[in-house]
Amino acid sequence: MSADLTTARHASSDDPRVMLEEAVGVFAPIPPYPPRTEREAEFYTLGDGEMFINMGPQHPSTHGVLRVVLKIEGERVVDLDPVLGYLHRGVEKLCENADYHHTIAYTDPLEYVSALFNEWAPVMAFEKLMDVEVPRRAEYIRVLSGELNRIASHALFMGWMALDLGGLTPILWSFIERDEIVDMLASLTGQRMLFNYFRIGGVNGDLNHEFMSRLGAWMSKATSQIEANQALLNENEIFVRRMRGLGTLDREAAFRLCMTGPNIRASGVPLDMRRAHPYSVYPDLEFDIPTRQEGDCLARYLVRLDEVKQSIRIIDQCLHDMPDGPIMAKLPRLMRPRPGRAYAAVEGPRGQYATYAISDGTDQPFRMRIHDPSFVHLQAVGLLTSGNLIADTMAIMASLDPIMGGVDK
């Protein structure tokens, strides 16, 4: 390395050429450049009694490598600026340089606690491009495995929600519940986290004895276990009082911020892709869309609890109604769909997860864009935290359930 690089101070400590003796890992709250927008100039101008404080990107309550610059006055948050991009991998561009089969593996690590939904949206978009009819048994298996993955994701949400408020026991209970489900899915898919199970035209493997045995044992006690987990938090006066009335998002603001999933349903809007834009075999299944009217952190937590019960109801119907038959459509190994474009959206644990794909007739997507709900929901954090305490920032962010793998795609 040249002498000028070893001695010069760089404009940013994020520069990969920065030397170790320089303050690596120290993130200045004020950007090392002039304000680029009016909003940036307004935020980074301090008033009387105000100061900046960094939260993250290593903070456990940021649910990934999210850095949040808080402008505070005393213990109260005046404003905040989320700084993204610490986990950027360019997944969309990677997918555009892979064939249609390989893209599925690239999408798995985005929302890594609900990987099956990351696969489901692009697989559906590609099937639209290729006019593929998925066998009915494969659709039931997709719904069955997807709802199990939804329960595992919500179980972790409940634990992390409590942990962000200072409670340790609920996260241990949540991991017990989550581990039972991922062990079950591992017997079906071969993996515990990044499943890579859905395929264009079906799924990678049929139901097997080990999976059905684990599922039967889990279903026999699922309801009682969920009620025990609920009681752990719902009967905790500290948890309920800290969550009630905090981070209230009304119906109009939820629409204006393009919220989806449990976060908008907690504000009284029964929007669910499984009903609004039906896909797979969901039109043939009976389930309710849980909603709350309060729109606060407690409502967002309770909606997810109600969703777990509905997922168990869907799983039970899948087991009773699933037909025999093939699990994969007959497709060529090398796929070249005709030129065109397709869009597909699924209801993930955090909301609308969607893929927009364009084909130019080759074996690789010409363009592929991913809509991740966590990225959209983060814009609400500034609105909901203004005027609250610093500690409430963690609770509000946790109630939105962001996953930074999808945000920094």
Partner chain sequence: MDRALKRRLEARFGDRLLGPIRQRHDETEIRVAPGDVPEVMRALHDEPEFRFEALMDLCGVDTGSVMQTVYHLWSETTPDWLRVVADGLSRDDPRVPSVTFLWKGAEWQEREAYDMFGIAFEGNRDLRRIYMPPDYTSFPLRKDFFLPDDAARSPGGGVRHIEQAHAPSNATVDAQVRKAPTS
The other form holds:
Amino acid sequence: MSADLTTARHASSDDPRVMLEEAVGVFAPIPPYPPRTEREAEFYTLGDGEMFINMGPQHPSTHGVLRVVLKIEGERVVDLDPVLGYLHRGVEKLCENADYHHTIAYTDPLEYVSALFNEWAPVMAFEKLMDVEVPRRAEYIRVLSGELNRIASHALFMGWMALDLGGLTPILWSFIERDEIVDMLASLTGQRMLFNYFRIGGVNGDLNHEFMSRLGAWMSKATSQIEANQALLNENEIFVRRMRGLGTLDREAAFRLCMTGPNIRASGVPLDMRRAHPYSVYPDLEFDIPTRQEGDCLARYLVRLDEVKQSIRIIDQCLHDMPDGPIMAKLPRLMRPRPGRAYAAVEGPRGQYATYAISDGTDQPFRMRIHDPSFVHLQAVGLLTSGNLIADTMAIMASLDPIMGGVDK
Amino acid sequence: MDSPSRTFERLTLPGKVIFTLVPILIALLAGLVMAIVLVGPFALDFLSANLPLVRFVVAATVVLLMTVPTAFLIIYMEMKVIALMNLRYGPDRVGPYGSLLSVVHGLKVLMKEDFTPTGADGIVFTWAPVVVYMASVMTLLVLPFAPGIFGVDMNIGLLYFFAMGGLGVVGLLMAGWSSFNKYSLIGGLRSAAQVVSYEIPLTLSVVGIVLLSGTLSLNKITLDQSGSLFDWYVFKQPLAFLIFMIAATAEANRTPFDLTEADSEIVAGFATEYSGMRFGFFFFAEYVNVFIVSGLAVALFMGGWNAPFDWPFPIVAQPDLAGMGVGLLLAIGLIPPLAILLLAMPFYLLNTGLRFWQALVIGFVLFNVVAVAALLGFAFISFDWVVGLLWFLMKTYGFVFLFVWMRGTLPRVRIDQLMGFAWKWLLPAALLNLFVTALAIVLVTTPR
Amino acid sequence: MDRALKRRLEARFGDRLLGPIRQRHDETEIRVAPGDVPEVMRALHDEPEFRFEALMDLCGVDTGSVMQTVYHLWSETTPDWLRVVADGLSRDDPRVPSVTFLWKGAEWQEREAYDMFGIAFEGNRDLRRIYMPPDYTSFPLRKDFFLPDDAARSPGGGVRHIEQAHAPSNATVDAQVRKAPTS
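What I would like now is the form predicted together with its partner chain, since the data block earlier showed the form predicted alone; can you produce it?
Time for the whole complex; same chain goes first.
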């Protein structure tokens, strides 16, 4: 069918009527150039009764500027092809041309929902390059603020999840929590969203009174507040029925798709960088790694709920064990690490945030690879969605929780 | 150039328009007066001879006009109630507590550009909102608001109601197909599948009531429920009520069954390409539908305009105003100023900060409040249709609130769950209800 | 540093490794030729003494003289990251076999490496640009792709030449290109 249209388009391009139709997009096939790969050729060939529907880059539920081309047959999604790059900023290239300290400001806005983890990974990689010993107090502050950011991110996830399923209220309820945490972090770091707080060798500022009082007030009601918000969805029959058994990933498939974070833990793999490859002061802290065996959207949702509780536990321990001492290691202003390579990964709310840095002895990283979990997870949408309905596409995409700022680096 | 035309030239544009229009208006007015004087008596005779026709025209006009404030009210209610459930403020700028926001919405919709996308089927595209809107307005005709206050007392009222409700889907399908947009197409087809599927349990659920009351006329069904609270059909047909409410939600395309305009999936469904007043018609129709469905639920199950308990005060006879003679004129002339003064005095005397005119303004406002309250109270105890209307509207808006509440709480179901629920659960349940009702009627009424 | 892992790797892949195994902090690095990537990866993934089940990261690197693809693997059997570097890809026509037969999730990461460095992954069935527009011709993360003048620069490094963007086809690999350390 599309082949006919293509030939018609080329054969009679001097016919003004056809040209007009082409101009208004009546017969313009997607894409307007010959397919470049096997997969693209397969995708852009329509079977009987199939049609393309284009979601995004302006669409209510794509979590940013993502374009997804769906091939549908009635309500059923046959295949889909995500098209990225609408938010691409070339951060890796920018970092190669920036001072080691400057890179933090570039990586920070990559994933704007949980910015601290995108600072943490490069900072850890540079510390490895330079053999810096980070003061314990700084590590505790990093863990504390990181876990707070994780809760804020998961709170937003729950709201978005419900919004993509058509529920209006939960997102505004979860914003209560997120706002409180974000304000709290603002009093610590000076910024609400893009904190720019971690430094190579420590953190930017010590805990202050305002942060501590806000944190104390929030901690006293956090558990009950979170549970109240979650009851809105967990006990909702429609919500649970739509999520259960949808987009199931088993253990092997999760590894094959390079999943990390809550998405792989929902498939029964206790792969958590905080335990699998310990960093910072996590070996000293006591917490569980919640896992689920089902691997469906509901499991991915519930794993995140359990994680929030564990995060509160960690924050509690951090507050009890917080040592005194400096918050920055002694470092020269201008850093020239010895030539070498370092890889550092942290466990963020979406999975593994990692940085692979190569130093060539100058004050700029020679190569800085930023690994973002959203990017890896988003490609699973196509595999999980095939055969499901259009509405399930949104549910699956929301349950994988990609943030487009991180996907399009 | 002579002077009159020069004078005309000097006028501004509005001046020219007025200058041209005034003579035409005067001529028209004169013609109207002449027509009334000359043809009036015959016309009156004709109208009084065809009273049902007049009644129908009046009812149709009133119903058409009624939809606008109804939709405005429900839109405002939805905005405010959902905002409060979401812990937001909601509208709070235009009018007291933002209550005029929906009016502003209406004006905005009127002023926006009304464009037709390239490639759309122009005629079908234009008529689709009209069909949707008219289908919902026409159903209002048979809704019994109060004793004597209904458009037409059709003896097939219920059937007409469902027929008109089914007509709306034609408009949605037209909109979806003609928009030249895949989202719209999917939305239109979804609505066709959904509404057609849910018509069946919806209709079957009320057959039990038809069996009990022996009529299809909504007015008679309402009259059947008069008496005590327990004469309402909701107590005789609880299962039917449940089925009806679920199916009616789907029929009105409300959350959790609002798949036709699922914004997270297909942008705005059939209405994606619509703008301006055409979109406004869809919007209005949706909210009028909510009102209609609630009204039908009230009329069928909740006793319509019947009060849940007997009004303790006897209805007084209407006062003999004509018998008061000149006293009436005196009362109309004297009572308001005196009352205003009386009401203003306490404020003036007790609050030294107030000027006299300020106190008078307060008195005037208070007098108006008191007078309106008195009039309403008088109407309430004098005319049974006022009582009926109040009860009907109270119950109906109760149901509207229920729909809004559901929208604020529930996520959306999936299309296969929606269809499966209709065919696997609602339809058998409706049939069971019908069977049990019929069996009960046979057992009770058949003489042994 | 996991010495046991180093010994196991040396025993298993001794002749395939290009150069000694390097270990620093919690990282173990092996270098293999591009052609050996599928076999080495399959061995690392499947064999019970390694069981590197998770591909944590895949990226390309332009050292200024050659191209590399770098894989980071994770396993329960070792506390170290295993870094596999497919070294010595020519800058004119970088080619390396794909690892999508083991990790489907590597597909997009390989697409990204292709988009940014022009590395062709043989066996990846969807190797097209992922970030840049389809009609784009350059490979932005190559070292001979220079940022425009107003881009960030280091205060310590001094001012370098005026950077400019140009296609790799007419790029001259000269002293302007930053070269990786030879270690």
